[in-house]
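Here we start with a single chain on its own, the form predicted alone, put down as structure tokens.
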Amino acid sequence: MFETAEELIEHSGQVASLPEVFYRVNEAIEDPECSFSEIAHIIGQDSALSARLLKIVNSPFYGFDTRVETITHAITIIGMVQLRDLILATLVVDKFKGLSTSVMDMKSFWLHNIACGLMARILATFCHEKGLEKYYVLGLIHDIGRLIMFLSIPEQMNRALEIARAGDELLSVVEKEMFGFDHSRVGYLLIQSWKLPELFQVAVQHSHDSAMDGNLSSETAILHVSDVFVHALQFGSSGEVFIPPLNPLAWNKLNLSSSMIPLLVKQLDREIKDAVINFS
């Protein structure tokens, strides 16, 4: 068994890297004299994930009046950074889908994850956020450690879900007890390693924290806030046999009436089945 989160990281190799294309385009993005059409053509070399992007442009996930036809079209209307994250959404997902452990329910992990996405997505836009890529790639991989913990500790994981449920605990509380870190450690840890912006890291490691100061970023308010919405409404598991906490001060920081809630879970169903056949 491994000893730390890093060491863990470490011995997952090409499980835990994100394909080469993802690079490439943040570094184009991170460059003021690339051009659209440059990324474009970046994008189009691959054109299993063109075809994915431009469907999922063209789903009702978006609801564009016109159908966007080329990449270049779609950045102009979503803009860089947006399709960035939309891209990060659709590698994470195709990367990891395919791979099978015993002990995790695979679909369901992934309902899970899509729902979260989509809950933070639409808290952000009651929030007013900027960004709403963003918060659904939060949503999407906040459990992503987990998922590496049961690829590569399979029957230490098994044994930590019968202890959770025997004893009527968090399987995060339990993985911690066990382990000495749990899987918001190692999701940081994988992120960061994908050099991916310090919020993403921020907010994933904190994501599950029952003990927030008041400096929490909205970031990490959403998707803690969502992660209990969905686990209360059920879409899905990462292994979770609990409700987790909802923590006062993430849901004080969204500054949203408890009269909204209703409206929130609405908009949900509506999206979820879309969001499932686009991201699975």
Given for the second form:
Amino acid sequence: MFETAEELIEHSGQVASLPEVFYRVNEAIEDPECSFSEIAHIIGQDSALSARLLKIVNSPFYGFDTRVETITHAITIIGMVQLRDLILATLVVDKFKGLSTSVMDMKSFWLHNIACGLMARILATFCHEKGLEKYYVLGLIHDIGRLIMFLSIPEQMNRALEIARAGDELLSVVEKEMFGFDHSRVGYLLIQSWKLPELFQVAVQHSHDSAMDGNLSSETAILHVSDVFVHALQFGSSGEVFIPPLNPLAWNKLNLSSSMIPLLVKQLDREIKDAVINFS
Amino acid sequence: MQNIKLSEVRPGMILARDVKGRFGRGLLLSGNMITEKHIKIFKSWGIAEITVEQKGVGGQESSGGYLSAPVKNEQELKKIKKLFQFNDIQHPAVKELFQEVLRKTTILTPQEESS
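Return the form predicted in complex with its partner chain of this protein as a structure block, the form predicted alone having already been given.
Below is the whole assembly, all chains and molecules, this chain first.
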């Protein structure tokens, strides 16, 4: 049994950072001297990654008229930062895709996270936010802490699930009671060890927080609302037995009318099929 | 004067507040009587809700509760209510989400579309 979330992360064998290519691309993007073709060259060295990225960029979601054949072309049309976030999404998923555990159906787990990423991107679009791919990544990785817990301490998590079901409690609350920390904390530490931007760390740490204050970022607010929506619509499963309570502050932050909700849901229904196909 | 969803808007209602598109472009000024064509334009601009003087003929009052249509399957409803037990069902967004879930699980008959 692990005393702290830090210990759990250390023993999970997942601390190892993300593949080198992500950091090299990230560095290149920060460097004002670096050209598109140099960045494309870095990505191009990983041919599997390049192929995946081109597949995503050519998917119906982007709906470009002509086929995007090269990474350089992809950068020019979707932008460097967006492409970086797509790389991040691809790498994180690759890292965890092959893993399985008896406690959780992985397909269902990823469906929940993909749906959450899409919902976050849709909400961000409606809220006129910039950097849409960032929101997709956030949704995709927001429950990564729980995945680590399912993989590292399956028996205890199984018991936590049983307690949540039997006692009509939220799983994240049971986690806190049983372990002294919940999966948001684990996710936060993992993302920190990956050296992802701080806004990712903050959003993941607070996405389930009922004690958000008025200063919450749009990333945190959007991620929280997406998570609640996707739980309600029952796309896959995060392991959580009930819908986490919607924080009114997060909802207010989005400044959306509740009558938009049917439109948002319709858009999610439209996008989810393609996303799942691209994912596999 | 009240806000109503576009799906509940019927021709003949009087617009009480200007309708603007995404980028602030005016679509219809208040005081105008709404026609089928206006509804179609609003729809294509992604307008979800407008303010009208009165609901007029054909507009139905919603019951005010979180159930606005008859339920087909009590058991299924109970399950969904349980799913929502940690949420404040009186919150407008939660209320709307709840309706959406009911519609999705076909407990509620799909809302009439104004096409």
